[in-house]
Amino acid sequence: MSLDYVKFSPGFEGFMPKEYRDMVEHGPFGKKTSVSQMGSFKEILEEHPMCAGCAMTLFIRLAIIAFPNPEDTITVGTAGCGRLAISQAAIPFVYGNYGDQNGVASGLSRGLRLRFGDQPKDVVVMVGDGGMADIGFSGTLHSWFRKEKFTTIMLDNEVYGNTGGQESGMTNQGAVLKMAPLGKKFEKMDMLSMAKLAGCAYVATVVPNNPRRVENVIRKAVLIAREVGPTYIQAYTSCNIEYAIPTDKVLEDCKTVEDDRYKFSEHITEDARDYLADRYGYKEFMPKPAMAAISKA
């Protein structure tokens, strides 16, 4: 989990597989890459066993590109579709027991801060709605209330897509699924309000059909979590299998859902806003006098 680990040991370069050589020579480690450059560098996640047209995989791919320092990042997951892709990425991945991912991430984040001090080591949880809002609900909220400094990302496909189509707390009321033939009886859980109430420094909703927005949201969330406090991103990542969405209509569905119930939103605390402006020069959060000085320069 450092740039030194990615490099070749002296004399071993010629023995390494081509995929690894490409990652070292043309990958994003130690560089500043963007989704706008996709296709011009070796990505950390390229191959996976997910279903064709899976919106979740697209989002995960974009999210990993957006990590500020991928060579200093650990992802944490649990049972569910998402870990099938996340575990294939060329960065460390910790697979926790079902539902305990935020507890695992808490220990990792604290330990890395003790070991490396001021050197940023980012921990990012990426888990589906069932693992986070249902079975992992207690661990998720307690990590937020404790103000643990890592990013939590919900891959919300609004169903238990990995286990046959059961309803989750994030399934919409009335939705009929293979394992919920009578339709869900209660409303979708409001995890966004709970994240804000629990004191998350940054909370956002996003869909994968706007890559630049996904990148912007992920970067801000990870940077804020380094110093200010917990951050939460809720991403709509449809299950085209359980909801019978044709492969070529997946992004069209994302747009429809975005317009209907998943509009882009951001919540940021004053401390987080100041931190992004002062430490990383985010112009959108700078005071007007500072912005005027930059414009004149």
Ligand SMILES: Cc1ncc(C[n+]2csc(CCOP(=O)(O)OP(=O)(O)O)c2C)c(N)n1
Second form
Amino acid sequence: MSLDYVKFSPGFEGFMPKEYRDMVEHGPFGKKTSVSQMGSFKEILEEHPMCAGCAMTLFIRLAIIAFPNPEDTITVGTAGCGRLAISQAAIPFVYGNYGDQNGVASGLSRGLRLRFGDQPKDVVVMVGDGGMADIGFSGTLHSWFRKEKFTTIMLDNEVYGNTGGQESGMTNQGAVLKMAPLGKKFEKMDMLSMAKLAGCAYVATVVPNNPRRVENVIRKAVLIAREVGPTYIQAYTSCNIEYAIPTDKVLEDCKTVEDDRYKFSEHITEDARDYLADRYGYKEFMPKPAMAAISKA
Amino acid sequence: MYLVANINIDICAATSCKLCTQFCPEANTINYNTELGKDEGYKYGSAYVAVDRCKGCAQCVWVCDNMAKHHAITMVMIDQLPKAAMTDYITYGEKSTTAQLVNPTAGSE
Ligand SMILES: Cc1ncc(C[n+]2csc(CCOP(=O)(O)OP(=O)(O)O)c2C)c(N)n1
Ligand code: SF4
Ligand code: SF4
Ligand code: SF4
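Can you return the structure of this protein in the form predicted in complex with the ligand rather than the form predicted on its own?
Below, the chain from earlier opens the complete complex, with every other chain and molecule after it.
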């Protein structure tokens, strides 16, 4: 949990696999890397067994690049497709039992604060819609009501992808799936309103066909969770297998769903705005007179 | 045999817009070399595919055709590529990567 773990043990340089050597010498640790530099630095995410063309994979790839301090970040996941990739990254990954991820993350984030004090250590939960809105629902909501300071990201493919196509609370009304042949009977759950009601300091929706926006919302969410309060990002990350989307049409589908039910939205509290402006120089949240002073200077 | 993405350097190096890698679901699969094509007078370098990491989804083809509108990427059977980039033969520099091209079905030989 610091730059110290991303280095060679003396005498072992020559024995480490190429991927590890590339990570130590050309990885993003301790540097500011962004999506615009993709393809020219060694990424934290490695090869993994998620399906070809899966939009969830693309989202996870972008999210990990967006972490403001990857060397000080721990991810928390649970059963579901996403963990197959998140676990194959060069940052610590904690695997909770199905649904208990926000409980695990609460303890972890509190423990890290006790141990490291003011030095920020970021905890990021990334879990499927079934694991979060169904099985982990109470744990998720309670962590928000308790104002636990960490980031929760829902990988919403609107289905239980890993187990072959059961409906989740996040499935759209009427959707017919392999293991839900009669069609979903009730509406897609409104987790965004619940996150706001429970007092999350930052809530955003995003789709992976806008990489810079993914980067932007993840950075804000992780930074705000350091000091202000819980943050929640809900990302549409289609399952091309269960929804039979040809892999070369995945981005087209993202756009269709974005226009239909995943328009970009961002909710940020006053405290969080002030914090991003004061601490991290976010111009968009600076009060107007302060902005004028900066442009004059 | 299976399909992998192949980037036409002559088309890509004319702009090297760097869009496709931001949409490839796999990490470090579409990389950039700022020197590729410079010997032929192109200024920006080119994208190339580490074929051992490519899962053949063709999302990059869609991106290059429909977003970049450059039509530089096609899907090719891996044994039909005479030479291609593979992870073991890619080196990272400060702002760019370099790939020594090898036969993907025979490795370095
Ligand atoms: C307690 C428990 N119940 C059931 C399972 C089986 N299980 C594994 S993954 C999964 C579904 C995951 O669906 P979701 O959370 O939506 O993630 P996705 O795979 O769609 O990304 C289930 C039910 C489990 N691992 N543990
Ligand atoms: S089953 Fe669906 S969500 Fe899971 S890896 Fe495959 S395409 Fe992605
Ligand atoms: S989208 Fe096409 S033109 Fe742009 S970098 Fe990729 S291959 Fe080259
Ligand atoms: S075919 Fe898919 S995995 Fe291969 S380079 Fe293109 S986007 Fe990446």
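Numbering follows the first chain given and starts at 1. None of these values were measured; they are calculated from a predicted model. C-alpha atoms forming the largest set that superposes within 1.5 Å between two forms make up the rigid core.
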Superposing on the rigid core, do we see a C-alpha displacement of 2 Å or more at F12 between the two forms?
yes
